[in-house]
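In C-alpha cells, the next block holds one chain alone, the form predicted on its own.
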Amino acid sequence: MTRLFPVRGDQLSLGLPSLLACEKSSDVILMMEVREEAVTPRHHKKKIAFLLSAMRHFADELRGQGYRVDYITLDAPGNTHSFTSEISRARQRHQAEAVICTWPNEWRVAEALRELGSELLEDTRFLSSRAEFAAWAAGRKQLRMEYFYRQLRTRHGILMQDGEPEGGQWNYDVENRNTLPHAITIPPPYEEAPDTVTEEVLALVERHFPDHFGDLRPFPYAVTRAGAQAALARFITQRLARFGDYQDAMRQGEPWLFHAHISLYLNCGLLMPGECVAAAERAYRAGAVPLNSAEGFIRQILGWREYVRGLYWLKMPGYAAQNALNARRPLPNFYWTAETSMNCLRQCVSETRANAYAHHIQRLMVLGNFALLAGLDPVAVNEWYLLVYADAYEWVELPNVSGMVLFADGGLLASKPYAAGGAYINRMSNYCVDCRFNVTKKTGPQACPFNYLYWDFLDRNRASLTQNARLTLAYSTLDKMPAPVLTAIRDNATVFLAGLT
C-alpha cells in the first residue's frame, strides 16, 4: 500500500510526525512549489526565495535519508499552482490509498486538508500542544502569557532551581530595556553565500515575482539545518550576553543589533524550539551569559511563541475578523515605499524591505504603534506583516498583530494597548536625531506626529478604553488638559491623518 505524505515549506524537520510515520520502501513524500502560496498574499521576494531554497535543500536531505520524494518545482509542466490540486494529482499519480499530513500552521490549510480527507497528525515540534493550551485557558477571562510561561517553565524544568525560578524571579523584562551605548561594538550577523541551488532559486524568483515587495539581493540567509544551527551557535556565543540588556534598543543603520535572527529558521522547522532554549540555558549555567539575557531569550520562545500558537488555534477562525476599536483607515503607501518624513518609520520600512526582517520593538513600537494610533484597518495591517517578514506565518503573525499591536481583540492577549508617543522611540533609539519633526514638541507643524496621535487615539477611543485600569493615569492626564490644548491635538491629528490618503 502506498501512502502520500505532503510536506509544506514550514515543515522542514526530519522529526516531523508524518515523516516518522512514513515507510521509506512504499510511501511517497510530496513537496510542492505552488504560485498560490507565494501570491496570497504577495510575499517578500526574500521570503519566497528562502522557503523555496530551503525546501529544495530539504528534499535532497530526505532523498539522502532514503525517502521517495516527489518534488514539484514552480516551472514543472502541469503544475496547477494549488497545493490541494497538487495533492489530488499526486494521489492519483501514485495510486495512494491515504494522505497523511502533520497538522499545518494555518487554519485555512487545515480546513483544506480535512476537505481532502487527509489524516492529520498532531505537530509535536512545539513545547506544548494545542490541547494543553486549551486546558490551561479553560475558564480564564484573561489569557495572559506570563502565567502560561510560568507553567511551561515549571513543566519542562527550564531555568528552575528547587522548584523556584532561577534568581527568584520569573521575568526579567525590566532589565531588557536599556538604551544602546553609542560606542558599543555590534558583531556582524551570521551570513552564508548562496550555493548553486539558491542561485537557481534567486533567478526563479526574479523571473516569476519581479513586482513583489522587497529586495532580493544580497541574500545572506542559511537554507539548511546545518546553516541554521550555525546561526544559532553564533548568536549564543556572540550576541546573547548583551541581548538581555539591549533587546528593546534601536539604532539607525543597525538592523541586527544583538538579536538572534533565527525566527525564520524556527518557524520553517530548520531549528527546534527545545534546542534553542537548551542552548541558552547551557550558556547561562556555564557563566557565559547573564540571567536577564538567558531568561529574556527563552521567554520569547517558551513564552510568546508557544502562547500565540495556542491562542491562534483556540480562537480561530473568528479571531481574524476582530476589530474591537473599529479601525478602518487604509494602510498608508509609505509602508511599501518608506517615503515619509517620519524617520523612525522610514528606517523600519527600509530595513524591512531590504532584509525581510525587523526586530520585535521595531515591529511593535514603531510600525505597529503607528498603525494603532492611526486606526489602520486590522485586515490590511495583518496582511502587510504576513507578507513582508520571512518568519511570518498566520499562527504567529495574527495574534501578535491583532492582539499585541492593534488591540483588535479587545484585550484578550494584551492587558492594554501598546500605545506610546515619540518620547519612547526617542529613548530607545537615535531615530529622532535625523527626523524633520521635533520629538519634544507636542502640537504644531514641527511636532512629532506620534505625540498628538497618542492623545488623539486615547480621546477618540475613550468609550472602549476608559475602563482599562492600566490607562487610568493616561486618561487622568487627558482629562486635565486645557480645552485649547485638546483642540490643537484633535486638529493636528485630523489634518495629519487626512494627509495619509
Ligand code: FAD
Contents of the next structure:
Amino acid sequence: MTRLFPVRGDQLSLGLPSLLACEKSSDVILMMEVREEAVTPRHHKKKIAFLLSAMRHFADELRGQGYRVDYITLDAPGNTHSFTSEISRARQRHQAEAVICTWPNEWRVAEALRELGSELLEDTRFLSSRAEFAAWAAGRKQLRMEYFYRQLRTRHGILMQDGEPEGGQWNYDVENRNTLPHAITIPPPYEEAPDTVTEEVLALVERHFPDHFGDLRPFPYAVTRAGAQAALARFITQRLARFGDYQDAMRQGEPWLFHAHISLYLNCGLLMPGECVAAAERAYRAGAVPLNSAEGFIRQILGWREYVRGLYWLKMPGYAAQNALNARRPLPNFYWTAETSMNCLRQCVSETRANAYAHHIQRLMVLGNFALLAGLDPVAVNEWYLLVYADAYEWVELPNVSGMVLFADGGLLASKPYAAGGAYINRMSNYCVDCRFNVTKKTGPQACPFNYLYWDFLDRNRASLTQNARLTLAYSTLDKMPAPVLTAIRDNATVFLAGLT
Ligand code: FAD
Ligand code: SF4
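Now show me the form predicted in complex with this ligand; what you just gave was the form predicted on its own.
Below: every chain and molecule of the assembly, starting with the one above.
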C-alpha cells in the first residue's frame, strides 16, 4: 500500500513527524512549487528564492536518504499551481490510499488538508505543544508571554539553578536597552555564494515573479541545514555576547547588528529551536557570553516564539479579523517605495526591500509604530509584513503584527500599545541625524511626525485606551496640555495623515 506524504516549504526537517512515519520502500513524499503559495500574497523575491532553493536541496537530501520523492517544479508540465489540487493529482498518480501530513503552520492550510481527508500528525518541532499552551491559557484573563516562558524554562530546565532562574532573575530585559557606541566593531553576517541549484532558482524567480517586491540579488542566504547550522554557530561565537546589550539598537546602514539572522532557517525547519537555545546556554556556561545575552536570546525563542505560536492556534480563525482600535487607513505607498522624508522609515523599508529582513525593533518601533499611530488597516499591515520578510508565516507574523504592533486584539498579547514618539527612535538609533524633520520639535512644519502622531493617537483612541493603567501617566500629561498645544497637535496630525498616499 502506498501512502502520500506532502511536505511543505516550512517543513524541511529530517525529524518531521510525518517523515518519521514514512515507509521508504512503499510511500511517496510529495513536494511542490505552486504559484498559489508565492502570489497569495505576492511574496518578496528573496523569500520565494530562499524557500524554493531550500526545498530543492532538501528533496535531494531526502533522495540521498532513500526516500521516494515526487517533486513538482514550478515549470513542470501539468502543474496546477494549487497545493490541494496537486495533492489530489499525486494521490491519483501514485494510487495512494492515504495522505499523511505534519500539522501545517497555517490555519487555512490545516482546514484545506482536513477537507482532503488527510491525517495530520502533531508538529513536534516546537518546545511546547498547542495543547500545553491551551492548558496554560485556560482561565487566564491576560496571556502574558513572561509567565508561559517561565513555565517552559522550568519544564525544560533551561538556565535554571536548583529550581531557581540562573542569576536569581527570570528576565534581564532592563540590561538589554543600550544604545550603540560610536566605535564598535560589528561582525559581518554569515554569507554563502549561491550554488548551481540556487542560481537556477534565482533565474526562475526572476522569470516568474519579476514584479514582486524586493531585491533578488545579491542572494547570500544559506539554503541547507549545514549552512543554517554554520550561520547559528557564527552568531553564537561572534555576536551573541553583545546581543543582549544592543538588542534594541538601530544604526543607519547596519541591518544585522548583533542579531542572529536565523529566523528564516528556524521557521522553515532547517534549524530546531532546541538546538539554538542549547547553543546559547552552552556558550553562557562556558563563560563565553554574559547572562543578559544568553537569557535575552533564549527568551526570544523559548518565550516569544513558542508563545505566539500557542496564541495563534488558540485564537484562530477569529484573531485575524480583529481590529480593536477600528483602524481603517490604507497602507501608504512608501511601505513599498521607501519614498518618504521620514528617514527612519526610509531606512527600514529600504533594508527590508534589499534583505527581506529587518530586526525586531525596526519592525516594532519604526515600521510598526508608524502603522499604529497612523491607524493603518490591520488587514493591509498584516499582508505587508507577511510578504516582505523571509521569515514570515502567518502563525508568527499575525500575533506580532495584530497583537504586538497594532493592539488590534485589544490587549490580549500586549499590556499596552507599543506607541512612541520620535524621542525613542532618536535614543535607539542615529536615523534622526539625517532626517529633514527635527526630532525635538513637537508641532509645526519641521516637527518629527512621530511626535504629534503619538499624542493624536492617544487623543483619538481615548475611549479604548484611557482605562489602561499603564497609560495613566500619558493620559494625565495629555490632559494637562494647554488647549492651543492640543489643537496644534490635532491639526498637524490631520494634515499629515490626509497627505498620506
Ligand atoms: P533575533 O533578534 O536574533 O532573535 C532570535 C530569534 O528569536 C529569532 O530568530 C526568532 O526566531 C525569535 N524571535 C524573536 N522575537 C520574536 C517574536 N516577537 N516572535 C517570534 N519569534 C521571535 N518573527 C518571525 O520569525 N516571523 C515573522 O513573520 C515575524 N514578524 C514580526 C512582525 C513584527 C511586527 C514584529 C515586531 C516582529 C516580528 N517577528 C517575526 C519577530 C522578530 O522581529 C523576528 O523573529 C526577528 O527579527 C528575526 O531576526 P533574527 O533571527 O535576527 O532574530
Ligand atoms: Fe524618524 Fe522623526 Fe527621527 Fe525623522 S526625526 S528619523 S521621522 S524619528
